[in-house]
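As structure tokens, one chain now follows by itself in the form predicted on its own.
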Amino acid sequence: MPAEDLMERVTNLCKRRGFVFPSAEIHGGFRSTYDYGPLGVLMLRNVKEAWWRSMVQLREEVVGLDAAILSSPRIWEASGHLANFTDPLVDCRSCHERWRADQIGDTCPNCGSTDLTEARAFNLLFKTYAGPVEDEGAVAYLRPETAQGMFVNFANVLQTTRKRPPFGIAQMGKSFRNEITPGNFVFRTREFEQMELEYFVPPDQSQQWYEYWCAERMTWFTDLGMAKDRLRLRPHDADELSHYSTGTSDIEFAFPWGWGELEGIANRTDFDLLAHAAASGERLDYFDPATGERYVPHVIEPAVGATRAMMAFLIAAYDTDEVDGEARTVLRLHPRLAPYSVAVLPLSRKDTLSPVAHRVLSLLQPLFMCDYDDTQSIGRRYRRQDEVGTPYCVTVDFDSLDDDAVTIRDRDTTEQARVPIIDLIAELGSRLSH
């Protein structure tokens, strides 16, 4: 389908089915802010849990951190954000809209005017005040990234975990950037969630670990069902590189409007640890007792937006087909990402089926995120579950009263199989683990 149709369908589905709502909608909305609804909060949590499982749970050398959102100005002075975290801002003198100069060329996208102001630097940090007095002594900032919290806690983590390079610190959490032109739904917003790893390595191993993480992060997306032809790894040209980076690559996704950054993997060298050490007077290095060598580790940073990743997974999963001659919309989400793993559907709302259906629900809920739906025809309920990506429906029918069995329906194939209730957990566990 045309790209603009796909984007419109996905955003409509998100609003209609409770994935994403415009924030403060009853008050006229608030630009570039969104609320994650009953299904969206489940899927976003699943995206984050899939990342955490891959980056922390299944690795022995990576630990987690949850650093403060509200942070000291000294952190951002040391990191260079106060001086360098800027975008070029221009104003259109005709319609008074503001734009990033590096994204619009010489023409206003709103009115077509070429009468633009000279570009000037605009700092993206959100500034606030800590305490009752709003003066320069009370200035604080909302973090624009989670990375710096991991750098300033490097020594703390080293001492308490006794890790040695190569090792990593992982963090998920909110970040805030005062973007000049947010847009494309939840692709670029001023408030977003990041999932970042800072991987500390011996300096002479930085290139091999950079290449390792580029490959590893591509695999994460494809393992979760994203088609390889929707992804590409694009190394940055020399003039694109951040001043601290010796190599950066973006994992890009084929969004409806074109290729866009999904994740960045950067070799940050020793810039951050040296910067914070110089500003604080503290040593941020590693002493290797085996070799007697002391060095400042280099850092490889894979960084991905959780909300942006969720959006890409939704777009990649959106599909339409026909079942028994009837058109249906289906989200072919990987089972790890789907808001609900299982939907329990009694064939009828009659009191005779309700006790069995609720017994099945109670059996499954401790192990799987479940939905329960007993309204409208069974066909319509199947379509509703297909549309939100539920991998399996469990139907309780009148035969269940006699054989104590239920029917499992597969979202993608629509095939159905009869399973005894006593075997239901094992059967669903096997299917969902693939």
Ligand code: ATP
Given for the second form:
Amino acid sequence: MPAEDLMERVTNLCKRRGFVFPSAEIHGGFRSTYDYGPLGVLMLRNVKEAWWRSMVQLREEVVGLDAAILSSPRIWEASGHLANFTDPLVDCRSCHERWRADQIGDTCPNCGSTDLTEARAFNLLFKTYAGPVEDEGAVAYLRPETAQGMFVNFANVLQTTRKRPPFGIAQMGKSFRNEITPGNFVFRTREFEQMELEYFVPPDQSQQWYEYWCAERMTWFTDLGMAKDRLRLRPHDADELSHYSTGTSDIEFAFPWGWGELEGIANRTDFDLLAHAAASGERLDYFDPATGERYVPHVIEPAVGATRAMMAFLIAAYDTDEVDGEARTVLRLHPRLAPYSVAVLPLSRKDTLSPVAHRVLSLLQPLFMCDYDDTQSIGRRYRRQDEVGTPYCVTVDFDSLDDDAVTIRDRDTTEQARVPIIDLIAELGSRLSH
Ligand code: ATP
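Can you switch from the form predicted on its own and show the form predicted in complex with adenosine-5'-triphosphate (ATP) instead?
Time for the whole complex; same chain goes first.
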């Protein structure tokens, strides 16, 4: 399928089926902001849950954090964001559009004019005021990344958890950047969600942990069903590296318009802890009782956008095929990511089937995210579930009244199997955990 078609189809599906709506649409929209609808909110939670499970739940050495979004200017002064978190901004003198100089050539992508201003540094931080007085003393910032929350809480976490390097602090949540040119749907927005890990290691182990996290994070995407050939790990060139980083690689995804960053994995050395220690006067280091040595850990940071990753998973899952001579659209999402795990579908709306179907629904709801649909023909309902990626439909028919069994239909193969209601939880559980 041509790239533009794929992008258009995915964005249309997102709108039509309630994944992502343009924000404030009834008021004319609001510049590249989006609202996550009934299905989008489920899928985004699943993306974050899959990350949290892999990064926190399944690891003994990683703990979580949820730091404030509204943050002190001192954090951003110490981190260098107030001075350096900038993109080069150019204006087109002809049509007055504004662009990021590093993303365009020497011509305006809007009107083709070459009459552009000199690039000037534009700071991406969102500034606001905390409290009723709008003066300099009340300035606060919406965080542009979750990472600094981990650095400023380094000592708190160390003291309260008694972890020792190598250990990590993980956080996911909203970040805000006043992007010059948001676009490509939710790929680049001014408000977005990130999932970041700061992994603190003894300095002499930083290279090995950097390599470990590059491999580990690639595996996370492929374990969630993303095809290997749509992903690549791209090490930064020396001139691309931040001044403090000794190594950074991006995990890139083949978006319909080309390769784009999904995740950055950076060896940030001791830059952040030293910067916050110097600015605060606090000691941000680790005393190793075994060796009697005190040192500032180095940091490996895998940082991924949750909203951007969700979009990549949607694009990768989008497929069309034919079932019984009829074209269908199917999202081949990994069961862990699909908005609904199961749809319960009574074959007809007749009153006789509704009690059994609701009994099945109540049985499944505590364990699986379920949809219930008794509208339209069964074939159309299967198509609707395929289109939003529901891995299994459970159909209650008139035989169910006699045999207390239901039919499980598989999204990918469309195969159907009869299962006694008493075995349904075990059967779905085993299928969904694969
Ligand atoms: P870019 O160079 O594309 O502006 P970045 O390298 O500054 O991005 P990081 O600071 O490394 O991005 O952020 C980590 C991750 O957060 C990115 O890989 C991306 O998935 C996500 N992200 C960053 N900015 C945005 C945004 N404006 N909208 C959506 N996701 C974003």
